[in-house]
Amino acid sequence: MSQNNSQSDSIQNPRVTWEGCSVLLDINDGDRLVFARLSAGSTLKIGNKTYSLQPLIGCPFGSLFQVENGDQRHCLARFVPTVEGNNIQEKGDFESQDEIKDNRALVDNNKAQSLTGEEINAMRSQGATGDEIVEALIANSATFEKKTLFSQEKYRLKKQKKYAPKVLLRRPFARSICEAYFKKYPARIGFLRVDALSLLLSMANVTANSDVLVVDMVGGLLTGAVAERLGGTGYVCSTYLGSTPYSIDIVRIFNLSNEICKRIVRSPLTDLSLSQNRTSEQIHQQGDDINMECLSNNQMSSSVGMEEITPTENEKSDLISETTVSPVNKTGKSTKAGNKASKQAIDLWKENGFSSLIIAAPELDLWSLLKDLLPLLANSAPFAIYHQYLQPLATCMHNLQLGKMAIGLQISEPWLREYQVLPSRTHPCMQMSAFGGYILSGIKICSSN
């Protein structure tokens, strides 16, 4: 009984780390995203030397560590900054008024730095950490001095992300995991990004005890963000065409619980239509000629065991899956998500109609998908659709307005600006994304027809 509430607590509380479950590690602020499962064997490759995970076990999401150099091995260690570095800086900044720097006279020819390699080797073997070879470089360094305040940050900055990376430990989430899929490879979420996704979700009236209908094809992040949403009330039905379900293997990296995960649920689309035009053989014969056209596509799902987002690297590595990490332990397995729908919840659907619609097909004819699962709605229920184009949205706008079978109909085009935010450099960011795609939107009503 003790045990069972011990791994209960454990799993309760999504703010404290535990094997088994999914973290997302940023490394050097942004600069490499990697999604790892922690276990006692799993490791992370930093550089040409690798590091063990097992001290972020039992952590805090949000907790910061440090590779630390000792004289038998590295390892990740605990790392909380000071605001002494901050504080050096604004001090800074008032005094640059009166002193006046430039960078013209600087001139780079490799000869500035005195400290050779060979010495920071043997820093290193002597168990010097990354901050003091820092310093050793900075002392040695012959134009530090003379550089500006904000050439001097930026120096610290690149000697410390060689020589002293940090890993912020960070809780994969909705939020989160649509920003490390869009930042290194948005083609395997259809170009959702995180705005377009959390409107996706307000327009649809996601909210407690909805049963929501979705056809996601963009990896399970949809599912995920919907069931993450509804926190163990009603239900996720992901619907598909033909007899091969779409891929959702992102949901396994949300740490969903047994409960929420129960609640994601599986069901082809000619098990959830009423009296519809098309036979059934239809349907199946549509949906698996289309999931033979996107097979290559649901193959590259990632797995949670080790991907990693480099986007400084080139882009022909896509969210690989490491070897490195040892499988999870029996005892920390949870309930798969995405199980078959039970023919009871499939009646009641059936009968009642769901109570929003989420639709994030970029591959599949939305007018035609569209005219089967509205009436799967019941009446007055939302509905929301994303797509990368304008024109596909623009033309079931048209056709529902000439059927008169929804109101409210719109089409929004998502803005999303990214801001820098530092003293006296505060500005918008000036690589960002322009272009978050459309959703259309409404409210199914009840047709004469």
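Basically, rigid core = biggest C-alpha set you can superpose within 1.5 Å across the two forms. Residue numbers count along the first chain shown, from 1. Note that the coordinates shown come from a computational prediction; the quantities given were computed from them, not determined experimentally. Compared with the form predicted together with the partner chain:
A displacement of 2 angstroms or greater separates the C-alpha positions of D108 between the two forms, with the rigid core held in common.
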Second form
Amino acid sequence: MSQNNSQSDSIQNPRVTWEGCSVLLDINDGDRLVFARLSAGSTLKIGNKTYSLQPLIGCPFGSLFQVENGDQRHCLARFVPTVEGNNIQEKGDFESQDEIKDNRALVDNNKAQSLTGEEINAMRSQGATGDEIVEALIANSATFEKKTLFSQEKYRLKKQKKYAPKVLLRRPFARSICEAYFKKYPARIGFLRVDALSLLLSMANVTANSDVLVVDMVGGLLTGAVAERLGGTGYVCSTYLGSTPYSIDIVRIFNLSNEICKRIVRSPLTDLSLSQNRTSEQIHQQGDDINMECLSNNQMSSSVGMEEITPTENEKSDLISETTVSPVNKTGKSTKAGNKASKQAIDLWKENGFSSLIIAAPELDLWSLLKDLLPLLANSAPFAIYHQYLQPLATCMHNLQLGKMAIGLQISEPWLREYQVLPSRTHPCMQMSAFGGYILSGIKICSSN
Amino acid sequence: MLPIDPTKKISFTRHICDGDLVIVYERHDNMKAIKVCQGSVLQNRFGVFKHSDWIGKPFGSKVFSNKNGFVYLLAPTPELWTLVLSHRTQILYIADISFVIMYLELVPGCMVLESGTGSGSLTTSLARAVAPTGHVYTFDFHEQRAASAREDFEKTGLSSLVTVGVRDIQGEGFPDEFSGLADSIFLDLPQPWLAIPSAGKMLKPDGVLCSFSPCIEQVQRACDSLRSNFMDIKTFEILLRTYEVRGVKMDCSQGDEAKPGSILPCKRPQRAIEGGNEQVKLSSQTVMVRPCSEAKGHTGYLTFARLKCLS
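Switch from the form predicted alone to the form predicted together with the partner chain and print that structure.
All chains and molecules follow, beginning with the one already shown.
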């Protein structure tokens, strides 16, 4: 059962999966995140078993799946969670008994569990569900009853994760893609945390019908996020120094419709510059020196010489290749994102200017880049520059002030903290990200005075 | 404010017209929104500015008063609007706003419900996110505030995207006509748990809800009521730390008391460009940066949750 492509064109954010769509699989409540493309042949490995992803096609995003053990095969089956609340709340009456319990007598010597590994495997092959195994483990634990209610809940959850893993089917969106990469491969996205990304989009006033200029050296995460917010109108032009575009592979994970993909274009800076009327081929020689420098620093350039990103190519990102993916359905209907910007578009931008600018370029010299890009921005247009290091942003801010090129300048560092909120157990999470980057924001002013 | 009308786009070719809304920038912490009117003037500490001088100039221009003082005229954006709007209630600022928009997964075409409207700070950004084909239905139980919000949306050109209703969401829930149609819901209420059951009915499956509460007790009660029908419940706090930048002369000949070889700060540190009469020194300097001494300690907790898929 596959959703036809015309539906994905007309609906901005389809809520049901279709054959060939990109998904984010959340295994065990965030413990493991895997991007995958759904097709008849794609699979997912959990533990030491491989499961087909076909049952996931045609299901709503947000569906939960659990592992089913049969004597013949293992598969993922959809299950609908109960509406009831947390068991702990219902046991409120027992709280007074609980206050007496503590862990002074509990010794962690690995001898509490009397059920052996072989017995568990035997249960599995007899078709016992994961939940049944968990109950058996609890029944055979000598120390379970002595634990506090919270401790018991923690124990149960831990066993469930191992013996009854759950897979949550999630929509790839700027938020989930950024969080997944930040957790697993932060270097690929320049350590751009989700709150920093959200600030960039707001500070640069990204909205429908705007023409946003970006310098995206964070794998395409920024370009994809901007495109999502443009919703098929305006343009996001990803520009680059030299003649080789930076890789924007991550855009493919976004499930962007054809309309939106058409709005993602690329253009070398030399083509966009107001003073230049020659094409990029003629400037090729001059651009080469800068280009070489960029290539040696740019860890993202797996696509040297590539002009277009197509969904039919082999997945280059490790994150995606965790699942074995059969060749994607080559209907030819999918539009390429990242085409070269047309001459009409470039002329229009030279005439009107871009409505905002976002830079996320860890490797480049910010000030010289900014000097070249600022003239391309329309008057009163906002800009936002992301960087991992403070000093280059400080230098830029200082120079902008001296040169009277912008106002409303501010360097911000976002601070984000997550909380665990549970009855009698509310506190900030033990783990925290200490750093999500710095942002320099401002508004370009008219220099014709 | 939003480029729904292509002629209103921020561009080189767009000039200030009679009737436009501009943001008058005096200082980084002193701005106001003004509607340009042919015969009007603006009077401030820098002098008298005639609106007629502004008409025809590009946005982002520096304009002068009769005393040769100056200000900048900027095109309005939701960020600038948040800094200039009149506070009828406590408002949300850019750090919370941008995170909420991202986490609610709002894109053009989405339909979002909000309560309470308050001063419309977040509402403006919600409208930007769902424009041009989406819609924001926002509710406040205070009739006067709802009316003021409606006026503001008229002023900023957002009326086609935002519908303000007067309704007590805690007491009555959201209107039934929206059942199953909302992509996202935002709650900024004193007792959000009273509105959560209704919110659950309004949302599409896997739709996202956000509840903003200043106090942790409110968060705990809200999370308790979320657990039955929602999943992926997360609570965050987000704050912004800002930095100040200063240019420092590497010059040793500043004063008698100076020890040779020491670094002395410029007598007038280069701050952000202000309206007024400022001289600029284009000397070679070392740039030093440090965090600002003042910061917001807390605004509120943001709790997000997704509606379970039960079909």
